[in-house]
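The form predicted alone is given below as one chain in structure tokens.
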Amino acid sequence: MKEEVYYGRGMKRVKEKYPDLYEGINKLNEAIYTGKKLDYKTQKLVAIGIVASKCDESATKKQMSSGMAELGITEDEIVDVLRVVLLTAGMPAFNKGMRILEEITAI
């Protein structure tokens, strides 16, 4: 399942001043991410793949590092995924997914 790790800028002033609100956020996040039929791994990399879409890229960069840090994804897994972005959402958020890519694998 995953962990408490909220990247959205409020999330820090929601813990803090609605402590509810933030309780109710996680206790989604615990409903969405159940691994039922599909493990974390491949539910973070359907993440990476709307998030791409979307060209979001500062999701899109939080996304793919922490799936390569904490889950062990790899470069070749997250370009199966852009295949697919380049297919459903075109050039443009291919591109972006894969300049993200390469920045953070020159890390």
Second form
There are 6 protein chains.
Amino acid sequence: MKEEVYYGRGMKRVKEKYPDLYEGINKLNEAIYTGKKLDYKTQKLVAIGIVASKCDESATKKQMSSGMAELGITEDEIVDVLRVVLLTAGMPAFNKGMRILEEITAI
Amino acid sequence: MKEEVYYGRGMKRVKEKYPDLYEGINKLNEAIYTGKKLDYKTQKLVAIGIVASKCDESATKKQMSSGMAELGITEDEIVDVLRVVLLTAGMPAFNKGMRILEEITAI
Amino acid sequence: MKEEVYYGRGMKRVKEKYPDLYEGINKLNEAIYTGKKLDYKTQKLVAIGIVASKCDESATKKQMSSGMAELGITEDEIVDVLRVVLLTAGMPAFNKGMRILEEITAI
Amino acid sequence: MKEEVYYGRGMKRVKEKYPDLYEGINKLNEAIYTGKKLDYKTQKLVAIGIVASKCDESATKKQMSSGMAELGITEDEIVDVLRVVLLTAGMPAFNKGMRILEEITAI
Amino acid sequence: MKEEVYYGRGMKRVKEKYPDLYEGINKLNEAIYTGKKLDYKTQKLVAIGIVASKCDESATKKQMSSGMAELGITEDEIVDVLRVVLLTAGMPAFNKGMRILEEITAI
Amino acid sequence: MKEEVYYGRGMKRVKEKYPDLYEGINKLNEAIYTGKKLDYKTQKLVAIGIVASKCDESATKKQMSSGMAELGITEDEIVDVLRVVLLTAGMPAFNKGMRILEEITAI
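Show the form predicted in complex with a further copy of the same chain, please, because up to now only the form predicted alone has appeared in this conversation.
Once more the chain from above appears, this time first in line as the rest of the complex follows.
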């Protein structure tokens, strides 16, 4: 995944102050998206599903936003991910995901 | 999702003793997989990612098994989902997912 | 559960844009609160306990508010739920629940 | 809650080897079930809902078993708790709860 | 742990309105930090790791702040805890922890 | 962390079939335990606390076992970690941790 897509604000600090750790995260990141069968978009949809199922608001927002901006994931596709979130993680996670999606697409 | 795919052992009891609840779950289930953009296989991959990220052993086993048996999801594709699990949920969830996958494919 | 009680902001969008999914959620919802032994208030107390134990701030606020406004659940009763949250989910979940309750009842 | 109800196997060791900690847990336990508005059975139903929503198999089994044996909670009442678990935590947690309930009541 | 360190805003209310519960929490708290082998600072580092791995923002902030202010825990030491969080709970938890640490140390 | 300490059974398969991913995990692992202030034992105690707070049985067993076998962590020190687990994650997580510790030390 590209740095801007996955990395949050905190990563800038890691890069500057803890270059070894930053390097390790980068190596892992590369390996995660190298030599694989699924395309990047499908993996991103999985990532959106996972963070949304955890009710992690900021991570969900970041994943949705970058998925839409950089991979052309549509609102309907994210709703289809949230359908699975509803079934596997319940209404509160689904509700939160829908609200975040609404905020992102309202902009 | 087909009944056999998603429903666990406990659902037989729900069907017999709590038909209203069973009906409600079915209706939801239909709605979740109706009129949508993503194909069923992609949604299944999302479901595998979510349950694996929760370290839910029996649900992970069930989702992986049914995904491979009924939708032709391959071992490599599940590993690609587990790569995302590693990044978003850490090593213990990844390890558990790899071990379950190993047990399933060893049969 | 009544629509206003359980459904969050995101549900309006679901109703308009994804009527099938909305219908499925409604059917499930009905089944969950039909033909049962426990009264609605007890189920609501269980719901408050579950979302508070997950440290889900917005869901906890919504469940507490609607439980107090529509079912006459008292502050002391919610504290009794939070006692169980303390024992089963620890201090951070309990602390967060107490703070949310304080904010709601301060209004 | 009575010692046999809430405490698991590990607590015997705590009692023998870490009496201070054991005492602290007891004091907390007393406070949690003293001077409150909700009856013990309702709090137990909340506890069952919380541990079931976390997919914690052994804790769910223990809570359900002791609730049925000591407080006369019925199978139908536990199903009503699991309905709330379904709505707030999803199908995997509901499925697991139903399976555990089936195992307990099959004995 | 000292009251100011561990207890959040909600605890003042508990103290005033539910003295029995407050007393029980205090007794537990004492037992947790009495007659033990690990020093207080190490236990605090464990606590920071646990709440950060749960993505609990307010608890993480509180634990980090009090650990730095009262026990002299340094920024580098918290980063070392977050390294473990990264490995055991994934990037979103690590990212959130780094961002919170940045906010605290920016003041 | 040494390979035997942290890596579970599933990792052998990763090494053979997905060498790129294996390499990435190794690089991250190195970075996590390089150039840091906290000693390895303290980080291990944090790891035990995190997996125990998630009620992840197999990961908790693995972390405790390797910590005792390779780093000389004592039973009492693990109990001190579990005290923090009790406070931050509740009785079910504490109970499970105590039972696992009992099983390990009974051997």
